[in-house]
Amino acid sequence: MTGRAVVIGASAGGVQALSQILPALPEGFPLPVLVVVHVPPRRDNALVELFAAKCRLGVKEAEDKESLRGGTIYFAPANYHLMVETDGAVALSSEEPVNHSRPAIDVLFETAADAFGPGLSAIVLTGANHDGAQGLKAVAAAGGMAIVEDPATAEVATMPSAALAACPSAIPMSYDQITTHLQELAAS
C-alpha cells in the first residue's frame, strides 16, 4: 500500500505523554494515527473517551477490517493486537501476547511498516519494558521515520532506551519536537 500514517506506542507514563502530543495535532491532520498503550485486559477502554475530550481529531477504538481514514486517532482495544493489513485496513488479533503485552507495540509497528514503508512515522514513548524496540527497527528498515521519546525526559526510560539500542538511527525527541514533527508532516 502507498500512503502515510503515524504509529505510536506507550506503556508506563503513556497517558501523560500522549496528553502532550495528541491534543496538539491540528484539525484537518491528514494522516491516520494508530496508538497502542499497554492497558489491562478489561472490556472498557477509557482512553478513547479521555482523548476524545482533549483532541481536535476524531478518536475511536479500532475495529476489525475497517479502512483507515486520515484525521482519525485509532486506539488498540484492550486485549487485542492492532495490526495494519497491506491494503490499509485494520486487523485485530487475539494471538499470544508479545513482550508480555496484548496489544503489543511491536505487532503494530511491524505490520504498519509492511503496509506503509517510507510513508510511516513511528514513535516509541515512555514505558517499562522492551516492547516497540524490534518494531521500530522494522520501521527504519522499511524506510520509515523512527522516533523515540528522549530517554532523559521520559517518565520511564526503559522502552525508549531499548528502542534506541535496537534502532540506533532513531531520533530522540522531546514532546515539543515530536509535536513539531507531526505538524510538519501535516503540512507536507
Given for the second form:
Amino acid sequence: MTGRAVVIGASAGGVQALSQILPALPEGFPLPVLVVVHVPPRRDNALVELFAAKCRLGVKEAEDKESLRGGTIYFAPANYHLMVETDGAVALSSEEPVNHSRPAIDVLFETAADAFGPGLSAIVLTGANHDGAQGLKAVAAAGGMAIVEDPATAEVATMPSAALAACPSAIPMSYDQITTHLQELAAS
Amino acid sequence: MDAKIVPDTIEDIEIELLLEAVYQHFHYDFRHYARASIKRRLLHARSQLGYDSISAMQSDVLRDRTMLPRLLNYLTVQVSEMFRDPSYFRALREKVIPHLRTYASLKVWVAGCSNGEELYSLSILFREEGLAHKTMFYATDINPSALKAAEAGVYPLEQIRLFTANHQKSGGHSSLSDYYTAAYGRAVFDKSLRSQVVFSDHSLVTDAVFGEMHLISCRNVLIYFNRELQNRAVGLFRDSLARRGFLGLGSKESLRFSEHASAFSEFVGGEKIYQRTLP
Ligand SMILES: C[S@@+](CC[C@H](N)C(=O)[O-])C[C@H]1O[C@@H](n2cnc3c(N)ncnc32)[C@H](O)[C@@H]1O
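Rather than the form predicted on its own that you just supplied, could I have the structure of the form predicted together with the partner chain?
To see the whole picture, the full complex is given below, headed by that same chain.
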C-alpha cells in the first residue's frame, strides 16, 4: 500500500479522453489508478481489452476484496459501483444507481477520498451529466488533488463544468497537463 | 490486514458505535460488513431521516421501536430482479438441473432472498424443468420487510419487461405471463409458486445450519461482507450441502479468497457455480 492513488471518472467522450491519458502512464508508475466510465449496463467490460492493448501498465477489471497495487489500472465492472475500503482494498456493490449511474463516479471518489485523503488525485473528464461533482468536492475536502478536464476543450463540457462549480478549488487541465501531473506523481 | 492510511473521522467512530449498539440491543450484526458501503448508506439514512449526526440517530434507534425496521432498509441492500444475470440461470438449467434430476427429493436454499425475485425465478425454472413437485425451497433473509415482500410475491408492473426479457434469455420455455396476474400496476405472482417454500429469518452471520441442501443460491450477499464474514458464510454453505451439492454465487463473487475454497470445485466457473467436493 503506497497510501496514494489516482481516480478518474469519465462519461460521454470518455474513451477518447482516456486514450490520451492512460497510455501516457510510464511503466513502473507507482500508484494504482481506478477508473469509472459510464457504460451501458449488462455489457461485458470491453474497456479492459481496449486499454490493455494501449497501455504500459497492467489493466484489469476491479475485483471485490482485492488489494490495490501500484502500476495497475482498475476499471469498474459494468453494473457495479466501485469503492475503496479504508485498508486500500476494492469493494464492489450492486446497490442503487447514483446519479442514474452504476458505476457512479461520486461513489468511487467519495470512498477513495476517505481511504487516501491527501494521497489522492482525482480527475473528472468529459461527460454529459453531473456525476463526479460531489465526489470531487469530497476529494478536495479530504485534502486530495482535484482536477477537471478543461471544460473549454472537453468533448462534452457538462460534467467537468459541474465538477468545477461544486468544487471551485479544482484545477482545469489539458490532457498534456494531466499527464504531466501524473508523471510528477510518479517521480515524487 | 493493511493499516488505515487516513485516521478515523468522528463520523467513522459514530458509525462504529451505532453498529455496536444495534448488535448489542437487537442482535443484528453489521459490524463486519464491508464498511465503505455501510458508511455511505448510513450517511444517506442520516440525511433522509433528518438527523444532524449519526449519534443523534443512534439515540432514537435505541429508544424508538419504529426506527429499527427503517434503519434495516438502509443497512441492507434490496436491489434485485428476476432471472438477474440470465446466463447464471441458463447454466443452472443446462448444467446443474441434469444432476438434480437423479434425486428423489430436493432441497434448495435461497440465502439472502431479498424481496423474492430470485426465489420465484428458481421456482419457475424448477417447474419448467419438471422438478418442482419434488423440491422444497428455503428462502431466508435477515430483513423482515423483505421476507414479507417475498411471501407476497408482488412486483411493480414496470419491472415485468425486464423480468420477461431475462427469463427468455435464461432459456425459459414458458411465458412469464403464465405465472402472474396484472392488476393495478402490479404483477401478482401465482401462489402455487410458493406452495413448497419455507420463508424464514436466518442470518449468515449469526445463525447455524438448518438442513441438507442440494443447491444453495446466495447471490450478491457475500459482496457486502468482509473476508471473515465471507469465510463464516461459506463454511456454513459447506456444512449445509449434501455430497456433491451445488453452490451458486453472484457474478462478482467468488470462492477464490475463501479459506474453504478447497471444499469446492468450480462447476461452471464463469457463472460462479461451485460443487461441493467429497470430504
Ligand atoms: C442485494 S440483495 C440480493 C438479492 C438476490 N439474492 C439477488 O441476487 O438479486 C442482498 C440481500 O441479502 C440480505 N442479507 C444481508 N445480510 C444478510 C445476512 N447476514 N444473512 C442473510 N441475508 C442477509 C439483505 O437483507 C438483502 O435482502
